[in-house]
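Below you'll find only one chain, the form predicted alone, shown as structure tokens.
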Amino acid sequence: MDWTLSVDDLLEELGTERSQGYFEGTLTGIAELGKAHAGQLSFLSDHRYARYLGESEASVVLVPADKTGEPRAGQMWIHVKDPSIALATVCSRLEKRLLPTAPAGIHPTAFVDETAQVPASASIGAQAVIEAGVNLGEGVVIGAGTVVEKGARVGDHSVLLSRVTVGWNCLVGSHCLLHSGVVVGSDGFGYHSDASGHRKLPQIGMAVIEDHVEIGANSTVDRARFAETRIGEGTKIDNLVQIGHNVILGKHCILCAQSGVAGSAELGDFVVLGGQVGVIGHIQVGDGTKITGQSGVSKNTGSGMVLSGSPARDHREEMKRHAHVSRIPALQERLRRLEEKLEHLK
């Protein structure tokens, strides 16, 4: 969907005071600063790319409050405090318009159990199934094809998109948000195992989502096996992250794509996971402890800590790892002429 957006409306948006040169005309679009042409808007958040900043086309760029120099002819700079936030502003807003808010009420071919608690306020997709007990906050929105099990709850003005589920009674706090695909609540792994086999473990707990979390596509949350799996307020999940039973994240976490945290660990709050990390069960990771991606955490972590590698260890010792390793072929080549010379001398 198009948009446009004059100067006057960003710089309403924005409550800038101060801006430098002039652009006449709307804005279209929005591109990175090197990529940029006349008529959309980019920003300068990093002074990696202030070398892009002269050559290029933006006709508006949002730059440091503290940014010196001077825009070319026909281009704009607004200065603000953080670009990127300031962007984030504008985003806000265009989000709005192209994705207009769901309207209330129920869809024809949606399914909602007499016994349900569905607030006016509240937006039923089509195809939508909320069961018997339910009970959804004000201003909820339920996706297309997105299924609510018995006795589940959904906190005011939260936003479960297409195909999502949350499973018999476990709980979405208030203002949270989850993407396509997710599934709360679906059955933590556990098995007896013997020499017969593999005895299923009956999971009879719940998972509890607290407010302003968000959960991006397809990442699983599964039901405690007694007890509760509770995932921190605040807290951000990525696309295609596992979340097992009786797991307790703390608040204003950050978990990336493809990272997966075993039964009954623990993670403390503000705890950063990088892309593909995983944590092994019944483990404690520290408060503010910051994972980069592919480690393998595999006993408890003390708090503030940045670890690298499998197992984890401290990342500047896992760096110098790192760099003897790189130089074991150059030793090895080293060793192999002593060991000739040595052979000649003899």
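Show the same protein again, this time as the form predicted in complex with another copy of the chain rather than the form predicted alone.
Shown below: the chain alone.
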């Protein structure tokens, strides 16, 4: 990943911020303080990491506006309001240069059904498949090998990267980003079971992805049995996450990698699931509730809570339970002493 950035360009990008020290040359990389080499840009996101600053080989460091002290010789500090956001600004500029751009038009190896509606501004990648009746919005990007099945719709400026599947009749909103390997609209997992086996229940509903949703690599979103599975606006889903049928996710939720939400569960807005969390089916999780990694939510929960454990409980209670178990040997010893004393008393 080869790029260069001059200090002048950097200062211009960040506005007229205060700087200390001087670095003559061009930047060729970004790294954390402890890992940066000469010629690289770094940042002090938190005063707790200030101890790394003194020894950092970084040539330029974004530091908080109120940072005191002096850079070491050959190092330059640029004072900014929020170094992490300033770095994101720089990265956004670099991204414009680095990120492959998808040219408008249909790649000669793609297959686009004649009944699909594909605006001239859309980009259809190599080996992609756009089936009958599909409707793509302005500026939509369809990556290499991606399949948009019959009757599905994708809103303006959404990006489906390589090897994504959007199932028949499903809806993806505007400004969404679906990573490689995502499957939207697989069948829900529902059967009528008896002693002879499991008879499949038809899954004819949709999966609806609202606007500004991001879905990570190889994550799966099932279609509903008859109505819809819905991912709320602005919700961000990490890799290898499972969303069952008829699930409703609120707006601006965060679902970390390998978490799963079982069928018909409903999450409010701004719910956060840590990695490998499981949410059982048919329950509701209130707005703003956070579930720590590997926990299993097994019943309805209110808003604004922090839950841990499997089954998940109030996080502080769960921590106390761990502490209580640690105390069992001491209890046992106190009990033994009491028994001894009582023996002597007889």
